[in-house]
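Next up: just one chain, as structure tokens, the form predicted on its own.
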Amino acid sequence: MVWFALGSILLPILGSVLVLLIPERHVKKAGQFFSFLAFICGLLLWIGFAENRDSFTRDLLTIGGINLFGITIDTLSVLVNLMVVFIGWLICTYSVGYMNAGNREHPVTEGIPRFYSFMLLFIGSMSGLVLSSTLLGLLFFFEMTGLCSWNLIGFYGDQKSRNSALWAIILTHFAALGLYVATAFVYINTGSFSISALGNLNETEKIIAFGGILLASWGKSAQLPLHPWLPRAMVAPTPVSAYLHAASMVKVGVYIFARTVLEAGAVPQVIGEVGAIMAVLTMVYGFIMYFPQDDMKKLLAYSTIAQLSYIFLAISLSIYGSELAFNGAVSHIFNHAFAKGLFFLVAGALAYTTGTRRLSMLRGILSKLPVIGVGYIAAAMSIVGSPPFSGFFSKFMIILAGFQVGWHQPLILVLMVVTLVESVGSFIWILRWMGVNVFGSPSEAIAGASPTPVSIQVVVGVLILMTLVSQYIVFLLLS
């Protein structure tokens, strides 16, 4: 299984170099090929782990008796890695149809090798972070994902794109300082870079270490007060937005928080309190910011901020001893990735065929673009947590765990009431736009839509299926 893990990391990184060296006419196929190889490695790793459930850590780079990098194979890493490489492959496939001169929103005639190079490097870096057993590995790949996102957000090269990319790199690099401090602090106090060394700290030392970890996690996952980079990142090509918001950039923060809580043993309750309070504040902020949005991608960006808050809340609840909350967090990381990835790619398909992302100009999608219309419905229903879509199961687990903890913790009970109100509000607002956009007679923009490329329709179809079955993939490992 170690070889499959290394394949998930190294094959897309190798591909990121090769696509810069081969003729441009072969770049898209090469991007698909190397991302597919990474997916196969991730799938085989998941199958192998599902068969024996043998969690282990393997040291791979040790100098002077100090482990600098290693691989951790367990339920959390295997599931999130599968999500990272699967969606990465789908994004590379979708981009075959999206990144061309026929795109009515942003015709693309140059820069394809650079796009695929950084996208593949992004996939490999995400796998490296997810599978790393050391804080040094987390830190290295944390910064690598920042480099990739900076380049991809600024892909179009205009002033707005460059400014948005600068916002992203500055805020996430500032957040990275927290992880630098935590890594150095753990090494000074334990003599080890292993994530599991967090368990050797006393309570006060854990509070200091987790303070840095939370700062890094909040920045990468666009939580208050380090969130402004994410809505600005919507200037990127939609496949980039989908990968940033579904499987990669924003999932780094919640993954690091989940991994460190899992490895640290008893985490001081104050970390759970701070995490839960900040999660609910960010959740409410994200919901309030729904209202002024007419740009579909901007609305989805604030939805991402709110949905990530559910994951932070669940991980914080697990610090109180709730295994259900942690399982809910893992499930939501996985389920949200496919639903939000689908939603962004639906937005990209609409922009590609109509030239606009304005919600007020989109009506009657289902009658003119049936695959995209069904994709919109599936994504919206999963995001708001409606059965039988997978988002329902993970959101239900989180809310149930929250009220179980809140039965003995008044602060958590208050926060869960607010969370429930936000959930209902989000349900109403997202489904309101779904009703406006999907049904009825086509608006002028939809009526004049150009044909949707086959690669886009195929990827949307696969993700529709995943919004229905992703939770069962999680259940196979959690049961």
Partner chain sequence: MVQQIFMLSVFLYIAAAFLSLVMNRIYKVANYISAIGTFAAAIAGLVSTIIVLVQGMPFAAEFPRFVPFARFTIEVDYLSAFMILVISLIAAVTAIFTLTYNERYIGKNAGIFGFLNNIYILSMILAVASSNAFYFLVFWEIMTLASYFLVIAKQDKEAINSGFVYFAVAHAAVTLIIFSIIVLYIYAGSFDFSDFRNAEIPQATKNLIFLLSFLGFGIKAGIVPFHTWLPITYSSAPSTVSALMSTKVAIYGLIRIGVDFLGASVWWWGLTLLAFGAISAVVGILYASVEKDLNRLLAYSSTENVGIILMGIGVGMIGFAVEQPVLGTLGMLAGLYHMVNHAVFKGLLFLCTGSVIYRVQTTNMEEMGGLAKRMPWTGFAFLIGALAISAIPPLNGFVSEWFLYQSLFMAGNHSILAVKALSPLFAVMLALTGAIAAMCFVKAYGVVFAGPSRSEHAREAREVPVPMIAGMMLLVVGILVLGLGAPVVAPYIGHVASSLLNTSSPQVSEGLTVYPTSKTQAMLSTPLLFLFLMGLLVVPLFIVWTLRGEKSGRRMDSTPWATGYAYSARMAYSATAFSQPLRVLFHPVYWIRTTLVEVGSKIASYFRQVVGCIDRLESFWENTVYGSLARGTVLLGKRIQDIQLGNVRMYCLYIIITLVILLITTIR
The other form holds:
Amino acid sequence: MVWFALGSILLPILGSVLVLLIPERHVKKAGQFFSFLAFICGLLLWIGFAENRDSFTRDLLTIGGINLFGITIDTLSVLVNLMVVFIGWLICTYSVGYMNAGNREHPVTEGIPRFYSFMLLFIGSMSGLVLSSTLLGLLFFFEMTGLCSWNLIGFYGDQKSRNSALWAIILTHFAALGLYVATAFVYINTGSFSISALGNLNETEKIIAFGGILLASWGKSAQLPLHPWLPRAMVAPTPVSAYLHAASMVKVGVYIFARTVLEAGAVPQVIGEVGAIMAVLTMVYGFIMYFPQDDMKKLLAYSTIAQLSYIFLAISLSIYGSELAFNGAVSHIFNHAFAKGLFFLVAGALAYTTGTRRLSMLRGILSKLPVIGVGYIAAAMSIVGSPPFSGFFSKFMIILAGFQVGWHQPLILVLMVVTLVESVGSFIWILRWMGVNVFGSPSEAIAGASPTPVSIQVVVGVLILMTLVSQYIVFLLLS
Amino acid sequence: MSGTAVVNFLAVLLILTSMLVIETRRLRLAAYMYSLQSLVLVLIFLSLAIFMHAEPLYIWSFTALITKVFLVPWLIIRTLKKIGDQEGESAFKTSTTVLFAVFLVALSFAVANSFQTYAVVKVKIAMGVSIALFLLGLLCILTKKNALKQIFGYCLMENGSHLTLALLAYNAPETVEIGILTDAIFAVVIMLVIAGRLFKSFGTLDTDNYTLLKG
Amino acid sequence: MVQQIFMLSVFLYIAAAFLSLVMNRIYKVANYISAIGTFAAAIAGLVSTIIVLVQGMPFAAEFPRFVPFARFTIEVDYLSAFMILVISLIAAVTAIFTLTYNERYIGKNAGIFGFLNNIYILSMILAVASSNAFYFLVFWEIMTLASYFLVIAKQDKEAINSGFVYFAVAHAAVTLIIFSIIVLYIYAGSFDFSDFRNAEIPQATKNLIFLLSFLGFGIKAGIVPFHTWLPITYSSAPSTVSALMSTKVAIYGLIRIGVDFLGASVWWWGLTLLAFGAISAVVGILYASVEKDLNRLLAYSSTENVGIILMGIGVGMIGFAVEQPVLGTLGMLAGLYHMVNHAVFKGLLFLCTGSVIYRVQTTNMEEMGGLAKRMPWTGFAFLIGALAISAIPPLNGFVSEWFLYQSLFMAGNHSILAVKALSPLFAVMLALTGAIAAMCFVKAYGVVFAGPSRSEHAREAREVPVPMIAGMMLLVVGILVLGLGAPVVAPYIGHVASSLLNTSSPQVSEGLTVYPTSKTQAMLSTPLLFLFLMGLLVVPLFIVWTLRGEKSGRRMDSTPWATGYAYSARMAYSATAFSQPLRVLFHPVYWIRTTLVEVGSKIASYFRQVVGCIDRLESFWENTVYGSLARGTVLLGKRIQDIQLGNVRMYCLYIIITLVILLITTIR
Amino acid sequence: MGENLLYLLPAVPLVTALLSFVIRSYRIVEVVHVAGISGLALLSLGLVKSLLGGQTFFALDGMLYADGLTAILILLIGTVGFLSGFYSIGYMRHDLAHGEVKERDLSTYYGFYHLFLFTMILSAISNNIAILWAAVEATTLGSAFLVGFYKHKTSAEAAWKYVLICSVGLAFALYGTILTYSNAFSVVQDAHKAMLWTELIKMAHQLDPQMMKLAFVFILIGFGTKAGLVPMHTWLPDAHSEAPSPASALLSGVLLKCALFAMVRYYAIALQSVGSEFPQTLLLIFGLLSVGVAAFFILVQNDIKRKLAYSSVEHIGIIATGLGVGGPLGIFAAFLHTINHSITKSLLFCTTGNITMKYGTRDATKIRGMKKVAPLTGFLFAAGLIAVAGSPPFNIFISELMTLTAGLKSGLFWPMILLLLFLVIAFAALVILISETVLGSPPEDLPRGETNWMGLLPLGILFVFMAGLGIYLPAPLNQLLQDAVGVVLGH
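Since the one above is the form predicted on its own, can you give the form predicted in complex with its partner chain too?
Okay, now the whole complex, with that chain kicking things off.
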């Protein structure tokens, strides 16, 4: 088990070094290969864990009696790790088709090794973050993901993308300060870097530690007021955006919040209150920002912001003692990953074939590009939470838990009503664009679309399947 | 005349000479003044050595005689031949500088008073003067724009600290004095070399013009 | 055994769905597979539910858990069985209808359509069959999703737009329903219906749950004032889908929650339903009567009929609340009866419309006319449907409305003042509805099927293919069965109604008559009525036949004329003209309707401004908040940079100042 | 063994320096130079190895002395001296080939390089506080010619400021030294002992606290000037930016630490003499001030070498903050940071050498697209900048985190938040720099390809150190740092 875990961390990192060294024509294959190895490790880890369900923590790096890095294997980490490596692999495969000179939106002729190197490093770092059992490990990989995303967002190297990349790294680094403080604070109060040491703090200390953690998570997950980097990050190559939004970067924030809440035992309620209020505020903000967007990726960015708020809300609710909320959060992390990944890859495929991401120029996708069209529908429906797509289940769990908690907490009740309204509103808006874009007779841009590469079609197909079944993968472990 | 009185008298002479070094507009003259001051310093060392029975100070006075009275002024004058010996304008008028100097001297004596608990300090005035000398050196660096004048300032500071060292640590090992003195000499040498280069590059010794590097 | 048949039906739906999806490329085959599969499945469903209803043997089943927090259970009790029956009935008929209808209308996507159609029907059935609220919601949402795709099957701009409206409204409704179910869950501790029934819920919360679910299901059913989405949706949905949607599953949910779970605990719930129902009925039919578009007309008529159904259920709930099981059962019976009736005749009407569209290719009644001659079967079917919906005895619409009248009269004797006072009013409104409905459908039949043809297509129309006729005829039979067979059917529906309260089912029929539980109040025998009416028809014929020797003068002029002018198609009494008196009479109601439309566009213009504002909000964050922060930092940096001004004397001064400050603080 | 090393260690660079001055042929000088730095590296490693585990050595009648603190400095001098010395060869050949310097100058350069190393070693191993002062002052003199090596106007200006300000500043340190001595002398009445640090630390608690406070103030200002604490740092950006890049590496990487460690010696005495509050508060204030001011300078400065110089100020500030926080953890963090910063900053300054060779400018607004023009250099530059910005997976991240931890442990919540905010500004400034210089699009007319391949080898080694220390702290190094902490805290 530990070897599988280590494999999913180290193999992609190894790959990221290797792709820089090998001849450029082999890079794509190597990238695919290493991400696939990571996926296999993640999958075996999941299978192994699903069989016997014993959670454990293994210390790996100890200096002077202080554990600096270790690996935690439990439902949360195994699931999220699977998501990270799976989507990582899919994205690497997708990029084989996407990152070439045939790309209509942005032909890519150079920098492929750099792209794959950072992509693989990203996968490895994410995996490391997810499996880490220490705050130090969290912090380390937190910053690593920031670095990778920075390089990938600025991949095209023009002024705009570089600026956007700067927004991303500076804002998230600022947020990371919270985690720095929390890590140091936990260490000095308990003498340990282990995440579970959070549980040994007293009430006030926990508030301070979680305050820091919240700040860090907000920054990384692009929550108000640290959100502006995410919509700007849309200048990245679409596979990167997909990975940022689906499985990494923004998931870092929610993951560390979930992880710390899980390990800390009783968390002060004020953290739950603050988390929930900010989550709902962000949710509403993200929703409001849907309206003016005409760039598909930007719309998706705000959708990500709003969806992450759901996860934040759920984790905050779990602080009130609702196990269901926590499970809902875990499920939503997992489900949203596949749905949003799919959505971005669809956007990418559209950009690839048509050269535009403007929503108003896309019409009749289904008739011309059926796979992409179905992908669009599946992604949209999963994100807005319509069964049988998996987004429904996790959202339902969150809302259910919210009302359960809110029945005795007027504040939460109000927030949940707002959430419910937001869910309807965002549903309507996404649905509107879906109706416009997917159905009907092809618009000019779509009619002139170039054929979609096979790798893109395959990946989109796999993800469509995942939007239907991802929930059951979660339930297999949760039940 | 007791030993203390001699030392104190010579020390006051130091203040006088240092004011001359600072305010002499012609650099060559200032170099001579510095030589004179160093001679006074050597005399102080000698008298201290005699009155306080501090053998190491004989060596001190000897080395100081060679380096400070002869070597350093010679080096300065050698440099002056290349770059001319007229000082440019200074930041303050002479009267202002003197006013500052008076204030600094008063301050030094006040500071020296606080050392009274220490048995080593038998010559309070000399102690005050040593600090005053140091501060006057600083004053020179701060108020004079000419690079060579600033070197003189540094030399004055050096003399001051040398005196302090002699008063407080006259029985320290010789190596200490040699080390510190070597540094001082080399510092002056290097500063002079650089000053020469500065003159070649900028055509002036006014340090206020050396502001290519800022921000 | 029943269970097996039911499962077979489910399996057949799934098989039909996926087979047709797989065969999508060969779309004709896919269409046949889908239709035949649906038909077979529906028959199996019918059989199983009829067994349940007739033999009185509800069944339940539990499946493995998919979701940790909810059991996947199915329980077909009387109410569910009744609903499944209705759905299956329409499903079977539409299946036959689609055999040819889809070939032309759905074309190459017939496979996908078949898939979605089967999923839609199946999810409806499973929604009403599941006895776990979570799965109810899941299937409900799948149903909505599938029907969304069905609504936009034509994929023109209008269809997409109406699909959007439909789905958005449906989802909003579902959110309210979810809310109410979650509240139930909080008190019950699980999603099982059995726990919901036994939950101890404070009255105030019960009211909340009821209102939420009423709103939610009411929106989904299309009651006034939430009816606006109905005409939009129906006008572009394929007719078979409209027919399926007429089964009004939303009513099921309302009954389930309001009556079954909450036990209809206070009387004003029923009155609310009654009031909303009455208003919906009147307003719906008023709107319908001035409509020129056939689909939209039927849509407004749906609002009307939903209103009538709600009135029945409202009376039923009042009865349950005041513990008068007889009144309760009777009202519920009226509601449920009208529900199945509505499904049948509205389904028929939609299928007829489908047939008309199939040939005439428009839904605008002004462009039809004279179709009865060219499409006699369709015309006949429409006529029967129109008669039924107008509650003309002895057809089924009349029977259910008759029960409703009886229940309202019974409620009029009630002790609660509001009920007592309002019941007659509602009865009057119901009567008004019936009158306008009759007028409306006379107009519809007249304009569409009678008179001259007003368009090229109408002139060239011919009868539709056999499967479509067969489908329509089946429903005609259904109307007759439900109407003439009322004495047989009513007791079973009475069973369903009474099962909700676990009382013994009251006596509502004897021999060839039905009566509202007591024979003294009123009695109705549709078979006898039918015989009587037939007699009325036969007697004149008989008279004519007996007097046939005497030739009366007949005008043989074949071309009609009007006030001296020769006839032209434009002179015919058109749909618009027909409803002119109504327009004048109910001016305020229509005025509300037009202003509502205008408000919509006004809101849209505000909305655009808001979007603009929001657009600026984005840059606000970046420029004002973070931008000024960044600029401020750089500016501060530039100020601080000034300390490194390049003057070596100043640098020395810094050192000295620092030293002095330190010395002062140290010595102090 | 250890005692002999204490003699050998300063002797090697001194001899090499003299040889370099004497020999005219630059080819031979290069050979001598390589031999010199190799010998130095080996000897220093040998010394460090023998010092492990809290060993101490005396030599020359107690005038020379080595302990944990020395070991850290010697390690840095040996490693950085060797690597940047190695880098110098390619760098200087390039300058020679482009007519920047003459053959004769190379001998001077290598001569002063080794002289500089000698003075730094001397400052590291001297036990006599007056000699310590003299050695630190001598480092100024040794490096002044390196700063003014080029024949530019700015070089001369920088050298002038460097020498003048450092000399003035250090003059105060001499007063501090004298005060300490006289303080000790009044305790032991033995002139020899009163000058030895090892004796001073033994009698620290007997010293007059008020006097010691005063002495510490002078020491702080004096050695702080040399170490580059704000506001005495003014010479630093000038000197570091004007020196040849390998020399800048040495200045930034080692010299600052020599001065700082001289201060640490007094800090250790002050801790015992006047208690921890006074020296720690002072260091904390100066540390934070340095970090804060430098962070802004990094942001607004355009010259990349000046940016890096200010970054050195910032990191010296962090080290000072670590010392100011105090306690075993704080001091450990400070020392670890010292090592980390030396490695990283040497790497960066050497890389800057490659960049200036390639682009012919140090203006950050003109250097663009390094990733395309010189990918390896660009990579190293970016990695180094990320490291100094304090981001994992590189070493500085660890020590910054430790400093923060120590600070919070001491209850300095707001100072640490302030520190973090300053670090964010610096971080932003540095990533903006990478974003512009490394990732931007290159000038059209610039030929592609690396320059100075030879120079990339030491840079690669530095990179390996930098990344390696970010992930793992080897046990010997840990031991070494613990020893040094033990020396400062007196157990």
